[in-house]
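Here's a solo chain for you in C-alpha cells, the form predicted alone.
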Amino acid sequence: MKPRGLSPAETVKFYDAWGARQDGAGYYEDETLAELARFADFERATAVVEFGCGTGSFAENLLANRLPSEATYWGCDVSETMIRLSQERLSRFGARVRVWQSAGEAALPLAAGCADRFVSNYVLDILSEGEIRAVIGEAARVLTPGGLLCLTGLTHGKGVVSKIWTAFWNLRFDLNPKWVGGCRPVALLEFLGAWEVLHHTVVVARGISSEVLVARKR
C-alpha cells in the first residue's frame, strides 16, 4: 500500500481550503454511499458515530431519510471548515447531533459501547496503514456487541477502464498528493480479519473504483 501522501497538518490545510467543493465528488461517491446505506441497516440504528464527517452531507441524508427519529449522530473531522459546514447543515436536527473537531487522533472522546453504527466515508484512504488499524480498533471499542462498521473508500481498479483510472490516479498521487487530496486506492478488507463481513463490493462510477464494506463486531 502506498504511504500516506499528506502529513496530518497538510491534510487539515487542504480540506480547510477545499471546503464545500468536497460535495462535488458526488459524481463517483453518491452511488457508493447509496450502496452503503442499503446494507448498513440504518433504519434500526440508535446511535451513529462518523469518523470524518466532511460537509455533513451523508449525515444529513441519514438523519432526514433513514435513521429513526430518536436516533442520535456524533461526527468528527480535523478540518475547521468541515466542522463549520457540518454544524450549519445539521443544525435543524437539534440535540440529536454533536459535531467535534479532532486533532487527527484515532481515539475519540466517547464511552465504550456507545454506538451501534461506526461510519467512515472516503477517509481511511488518506491515512497510513497504522492509522487505519487504529481507527478500526477504535471502532471496535466504541461499538456495542453486534454493532456495524460501515466503510467506503477508493480502492483498486475493477475492469479495464477502472484499472486505467487507478493507474492515472496513482500517477497523480505520486507526482503531487495534493492533486488528489492525499487519497489513494486502499484495500480495506485486508484490515478486517477480526470482523464478520456482512457486505463487501466494489462500485465503479465514472471509471473510479470505490470499496463498500459493512462488518459486524464479533
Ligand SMILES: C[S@@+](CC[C@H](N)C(=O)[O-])C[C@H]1O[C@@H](n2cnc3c(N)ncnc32)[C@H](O)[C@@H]1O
The other form holds:
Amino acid sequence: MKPRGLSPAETVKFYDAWGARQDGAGYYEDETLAELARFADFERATAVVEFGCGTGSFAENLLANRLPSEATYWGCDVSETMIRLSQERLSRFGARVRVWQSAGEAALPLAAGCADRFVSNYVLDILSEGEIRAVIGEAARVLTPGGLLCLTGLTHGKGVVSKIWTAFWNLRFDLNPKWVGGCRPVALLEFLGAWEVLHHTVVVARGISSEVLVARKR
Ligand SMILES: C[S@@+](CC[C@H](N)C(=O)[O-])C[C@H]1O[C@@H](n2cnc3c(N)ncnc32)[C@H](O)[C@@H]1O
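I have the form predicted alone already, so could you send the form predicted together with the named molecule?
First the chain shown before, then all remaining chains and molecules of the complex.
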C-alpha cells in the first residue's frame, strides 16, 4: 500500500479549498454509495456515525430517503469548510443531526456502543495504514454489538479499462497527490480480520474502481 500522499495539514488545506466541488465526484461515487446503501440496511438503523462527512450529501440522502424518522446522525470532518457545508445542508433535519469538526484524530467524542452504523466514504483511502487501523478500531468501540461498519473507497483496478485508469490515477498521485485529493487505491478488506464481512464488492464506474464493504462487529 502506498504511503499517505498529503500530510494531515495539507489534507485540511486541500478540502477547505475544495469544498462543494467534492460533489462533482458523483460520477464515480454515486453508483458505489447506492451499492453501499443497498446492503447496509439503513432502513433499520437507529444511530448513524459518519467519519469524514464531506459536504453532507450522503447524510442528506440517508436522512431524507432511508433512515427511520426517529434515527439520528452524527458526522465529523476535519475541514471547516466541509463542516459548514454539512451544517447548511442538514439543518432542515433539526435535532436529529449533529456535526463536529475534528482535528483529524480517530478517537471520537462519543460513548462506546452509541451507534449501530459507522460509515466512512472515500476517506480511509487518504489515511496512513496506522490511521486506517485506528479508525476501524474506533468503529468497533462506537458500534453496538451487531452494529455495521459501512465503508467505501478507491481500490485497485478490476478489468482492463479500470486497471489502466488505476495506473493513471497512481501516476497522478505520485506526481502530485493534490491532483487526486490525496486519495489512492487501497484494499480495505485486508483491515477487517476481526469483523464478519457481510458484503464485499468492487464497483467500477467510469473506469474507476471502488470497494464497498459492510461488516458486522462480532
Ligand atoms: C474525498 S472526501 C470524501 C467526502 C465524503 N465522504 C464523500 O464521499 O463525498 C474526503 C473527506 O474526508 C475528510 N477527512 C480527511 N481526513 C480526515 C480525518 N482524519 N478525519 C476526518 N475527516 C477527514 C476531508 O476533509 C474530506 O471532507
